[in-house]
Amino acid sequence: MKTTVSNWSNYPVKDTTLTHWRGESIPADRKNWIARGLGRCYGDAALSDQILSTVKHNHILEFNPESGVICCQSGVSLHNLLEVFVPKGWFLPVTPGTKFITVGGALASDIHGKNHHIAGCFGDHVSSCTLLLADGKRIRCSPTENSEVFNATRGGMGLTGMIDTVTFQLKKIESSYIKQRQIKAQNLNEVLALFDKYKSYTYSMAWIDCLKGGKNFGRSIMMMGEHATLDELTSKQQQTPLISKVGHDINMPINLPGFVLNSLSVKAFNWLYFHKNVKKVIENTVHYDPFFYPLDSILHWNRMYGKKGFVQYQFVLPISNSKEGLVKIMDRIRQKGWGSFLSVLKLFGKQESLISFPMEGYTLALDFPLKKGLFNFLDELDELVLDLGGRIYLTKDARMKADTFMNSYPGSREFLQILKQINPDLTVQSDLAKRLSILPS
């Protein structure tokens, strides 16, 4: 079916052929295809001349209720898994800020969550997967079987082939609630000290005000959490301790006009958000849905950035350079006046993998509406990130240059060599791969 597709940021837009894939063989003469799940990557990673959608390849195949090991098809969404398994007392080992992604996408992006410093990436919990290679051969790979292909598949942005099934470990929980602790930090120094002080918490992240200067530069609200046990719930919560959904979703019906988001409106939002917590410390027990997925309750929230769309800029800096780098980059953003109201700071733990994004250090994610001069400005930030030894998240990227990718991902050259072996005819291809010269166009 000929159609026009964009991913979550609504940029770029691609005229393509979209076909639903249900596990069948892929004709050998099919070229330039890439798998796509629910389209929640932000840039052009799931765009190509031909897109094979996995959303109908969505069955749970096996589950061991004793061990929590599950095997499912790649098009199963995290949302569906939560609906099925939270009532049984199981939770995802790692989840990003949206539940509307597929398991295949989670492995291809090697997603991270608020617990990376404790639990690592999604791929760390995958024991095996089956993969349909470019030549039509279906293989099983794992950390010990076809390990080279497995390592290139986790975080490989779908370029090793079609992820068919994934086997991974779920996490046992007593309730669907999170014991949450929020602490207001008056500046960047304070929030970094909080991350260090509370690094034993399983989940942590901070909203950060990137437009505030002076003594309140980097003021933040840090949020930490642990899965609540049964005896930590209120009597009302104990009536339905493993409920998978609370509250109602609302919908963003139309694209907002582009002028709505400007430095004044973002500053106003940041002031209101920071001051919504009257107390410096708030402790309560909340359902997992608003804790992990606060924006999922606003369906189509990406429309608030207008018809032109936006880009999300997420970088990570090594721990030794994190503070210096955050000061430089946030100050550059503040001076430009292009701060984002969705600015999220997280701490990553140690990570050893071929092409996955995280490294031990701090990561900051910001949204920028598409506007004139934005890409030139982000190129300037790229140079800072590169000089500091950091890198940009491929799953969120839509405009990074090839040299930046090659020089910031230590495993990039080895990754390219593996792709040449298993995808020599460039059958599997994405617009991201062309843009970053991962594969020749």
Contents of the next structure:
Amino acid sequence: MKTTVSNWSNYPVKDTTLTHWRGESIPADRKNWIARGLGRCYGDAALSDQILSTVKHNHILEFNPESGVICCQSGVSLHNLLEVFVPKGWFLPVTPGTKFITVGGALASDIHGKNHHIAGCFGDHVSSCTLLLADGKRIRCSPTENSEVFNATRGGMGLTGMIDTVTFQLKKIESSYIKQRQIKAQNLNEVLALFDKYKSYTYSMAWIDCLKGGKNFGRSIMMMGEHATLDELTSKQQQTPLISKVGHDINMPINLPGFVLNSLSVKAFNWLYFHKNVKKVIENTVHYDPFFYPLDSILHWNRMYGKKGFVQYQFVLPISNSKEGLVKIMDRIRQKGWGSFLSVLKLFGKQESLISFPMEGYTLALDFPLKKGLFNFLDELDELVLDLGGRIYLTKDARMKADTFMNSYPGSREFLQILKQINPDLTVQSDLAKRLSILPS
Amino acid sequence: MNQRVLLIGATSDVAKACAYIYAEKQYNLVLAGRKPDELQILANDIKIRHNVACDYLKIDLMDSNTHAEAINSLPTIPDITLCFAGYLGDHALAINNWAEAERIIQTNYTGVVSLINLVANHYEKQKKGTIAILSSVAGERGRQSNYLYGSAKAGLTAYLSGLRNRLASQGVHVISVIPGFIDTRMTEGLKLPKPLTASPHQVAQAVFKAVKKKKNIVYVLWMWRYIMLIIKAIPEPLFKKLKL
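Form predicted in complex with the partner chain, following the form predicted on its own:
Full complex below, order starting with the chain above.
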């Protein structure tokens, strides 16, 4: 059906044909199609002339209650898996900051979570997947079977074909609660020291205020967590130790008008956020939902940025350059005064993969509401990131230049070679792939 | 022992939505349809999600000769029988092509009657049971755009009314569910007016509620009852000139 589609940042908007895919073969005459799950990638990764939505391809096929290995169709959402498996005592091996993504999307983006330094990416927990190739062939691939295709599929932004089913390992939990520790850091040095000190925590990340200068440059709230064991729960929590849902969601019913967001309101928000914790250190046990998905409870929080939308800018820097780079880039953003509500800082562990995003070092994610001059400014930041040996997260990107991609992802050429073999007629194609010259347009 | 529900046409979007409502409430299910592969996937999914018993049964509405055997193969006939089978078909094609016309009639009417007769006789014997079947507003007045489908649904509506009349005194309850437009695989690509279009989940909930509350005739969206009242009230000399 002809329709207009945009992904999470409401930019860009695409006139396209969207149909549901339920596992059937793809007609040979289809040109330029890409799979799309729940559309939580930010930019143009799930946009193409034809979009095949997987949201109705959403069945759980097998589950082994002994080992925690699950096989499901690619359109199952993480939200759904949590609802089903948390009460059975299992959790996702890796989860991003939203649960409203599909398993297929998780593999195609090779998502990372707050536990990347311990657990790696989602793809590290996938034992195999089935894939519908551009030529209509359905193949199974895994780290040992069709391993080239498998490596290109994880993090491959859906360009290797249609991810049909995914088999992966869930993680055993005793409770659905997280023992959390929050520490306020007065500046960047302090928060980096905290990351180093608390490396052994399974989950860690920091909210960072990118607009503050002077001695409070980079003030943050560092958050760490571990799955709570039964005996760590309060007696009230022990009554429902494996509950999958707490509280209600709030809906952002309309796009906020653009003037609501300005550097003053962002500064005020960051001030409030930083000072909401009166004590320097807070320790408590909270449900996993607010710990992992604080923004999911505000459904459609993307509307906060108004009709024009926003872009999210997430980059990673190699560990050796991280501190110097963060100072440079954050300084540049502060001078410009265009920071986002809340920025997220996280330390990645080592990662070997073809074009997955993470590498060992610090990653920073920021939102920028769309405005005149923004893309030029982000191009400037790209140059800084590139000089420092870093790269930009494809899943969140909407505007990077092709050269930047080729030069910052060492695996990009090998990835292109694999695509040439399995997608020679360029049938599987997204606007992101065209923009980044992953495939000729 | 948990109550059991038989869902016919189980791979349709509405049937699926209904299956999940019943499974969530811990009913055991039997899924019937003509695509065993899809049924098996659905059954596994329901079992994993809701820890209920969920079997599946191959039934082809186009092949009435096999119905008795299929129904008899069940260890017991479930307490509630729901039928969601339907085939909109290609009306323009069906006018000139009997195979298509027959498929429309058989899937929406003859096949359903053949199958439900078996269930109804069984329920009559045991003096209990509930049957709920999806008919259509298209069955309330024939229109040039889909009167083959409409006529089959009209037959179905009349059948259900008669069946209800016959079995009411026998402790068996029969429900006619009349949805208007539904946003499903069957209507994918059609331009449907949003306020008049129900989601599969809405229809499924209406079915669940109707069974619970022992309703007789259920319009899923209330507007449709009045829309159809008006459409039925248009005098024939005028109606035949309308392009509907």
